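Single chain ahead, by itself, as structure tokens, in the form predicted on its own.
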Amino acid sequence: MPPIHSPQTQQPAVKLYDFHPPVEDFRSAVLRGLSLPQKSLSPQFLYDKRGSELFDAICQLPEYYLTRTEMSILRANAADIAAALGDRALVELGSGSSQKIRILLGAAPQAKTYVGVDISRQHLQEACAALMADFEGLDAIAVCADYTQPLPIAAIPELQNQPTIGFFPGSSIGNLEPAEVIAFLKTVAVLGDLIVGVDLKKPAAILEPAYDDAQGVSAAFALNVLERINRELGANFDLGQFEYQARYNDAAGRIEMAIASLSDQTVRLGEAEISFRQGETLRTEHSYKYTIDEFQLLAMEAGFKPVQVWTDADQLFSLHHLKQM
């Protein structure tokens, strides 16, 4: 598909390739998720424009160690990581506000092509435009797509004649089941080498506040998906009848996030009626935590060789350089 040039006032134009799933797909996925015995929604649906803004706010909270720790790792090891990038096109999966990529771009002047892949179209375009304005000579391309699905690399002419490397920061890989991690890594192997962020195992006393902060921003982020379903699909969720929960399941090694119904109630979505019992939960996310060895074993099962790992002094978070075997 041809790129859509996004008008930006006093900013370079951003080439946008839009592979965003249509509303019908969103409706079908929501209805399917709400019909399961354990009601659930894909974490990708949390990230509309408002959801992305709320997540950016979460990243600034004192309880949320993940972002500041990962950024400290990036700053401390920027030269080494930039050397691993070489002069390849840098493809960031789930780019969000692109704060972390700025550290790498600042250390890698040889990188001339940046591709941001994210499900939130407007948020992505704004971030790419800001990067082009701040990094002279950088070509920033916005790809609105679900990065958990096969990447449409063949549909992006700018990537046909240059090698690529994938950058997947944050802890989003933890949203996948371990078997799904292997499948995902095989899918994104089309990018070549990968730099992947992985949250490490630690006590529940650190994890639970990180995902359920005192200010309630995490709760607003989770409940925003109900507002989105109301707005885009015409549902009638009463947000006052639901509450957010985040608990660490030590046996499974994951944080479990859900929205719980405060009463017996029925929600309408078009012609469909969805019943909730008091206390019944709608699962929004799981976030698995790994040891370094546990994650590297998954990467090897997916056909990657662990090359290097960077972490912080407290062993809270890790960045892995993976090369295809």
Ligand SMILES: C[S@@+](CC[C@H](N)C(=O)[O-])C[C@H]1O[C@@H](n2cnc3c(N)ncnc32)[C@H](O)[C@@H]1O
The other form holds:
Amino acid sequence: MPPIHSPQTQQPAVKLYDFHPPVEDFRSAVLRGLSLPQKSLSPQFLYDKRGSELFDAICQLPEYYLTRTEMSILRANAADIAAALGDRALVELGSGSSQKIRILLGAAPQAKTYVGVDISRQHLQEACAALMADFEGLDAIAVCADYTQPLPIAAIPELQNQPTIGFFPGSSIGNLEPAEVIAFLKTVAVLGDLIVGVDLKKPAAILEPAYDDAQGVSAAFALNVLERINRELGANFDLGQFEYQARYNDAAGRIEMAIASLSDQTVRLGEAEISFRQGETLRTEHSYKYTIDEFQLLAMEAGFKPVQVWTDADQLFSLHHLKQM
Ligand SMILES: C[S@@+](CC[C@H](N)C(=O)[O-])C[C@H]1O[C@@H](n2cnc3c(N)ncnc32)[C@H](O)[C@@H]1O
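Next up, can you give the form predicted together with this ligand of this protein, since the form predicted on its own came first?
Whole complex next, starting from this chain.
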């Protein structure tokens, strides 16, 4: 658990509880990931300020059906979902630009407390400030933390003595391996009920362009992690010597995103030297796709009861209401 800092005020009234891991943790995670037989980085490192901006640009792409479909499901069922929220405090995990919660807040004027949890601190603060400006009477609290770690609920006074509900949209749950999903759901059970967005299985011809668009925004998003390592950790990745890949692995039911080395090369990171063979890949993300039944089974294994699922007419995306058993 990271140290607990006192809340700071970035703009009037937006409180930040900052549990962002220190840069040394980033360095050791990168060195560890780059020394694995399959080089690999946690997807959370994709999201610095620039990464969050690029992700927002991805959400606007014609190929990226996920955002507009999940938003259409939220709009079509806003009253139903708002009724499920009741007047509980809303805790959004991986809240990004907090766009989707706006649809629910519009339908749930009784909601007075919103907590956005995200690793991308500045983006998070700006998103919470914008919510406070647009929703009168709403207390929007920014919690910069890694949601794969136990949530520091006890350190957030605004969440004491009031029931909560967790909101986890964007199919971010697909970034976890299926076994990790169960452990994750058990950890976030501390929030009570959950509303979770899950991308559904579909042909590779739809999936692969969604993660590797014609304009190259997804590629820029992935390659930004190398720029971030250069900038924050003083490495010397030559971005021209790497290319982005996104392939659907049908057997595993996941999109595999990676950065491939275009040559045999050595990269320096401080004292360390990291060798890449031509064609060798650095894994940046997996994005698992589930059928409704597959996801509900995982949720049940984690101790949740699926009470409701909302989808779109084309069955592209699903939104699950899970209750504690
Ligand atoms: C795929 S985006 C989804 C954003 C938004 N919820 C949506 O649905 O459009 C993932 C978000 O989760 C954040 N994130 C990724 N990994 C995280 C982690 N381990 N802990 C906290 N936030 C994380 C990113 O900064 C980003 O804002």
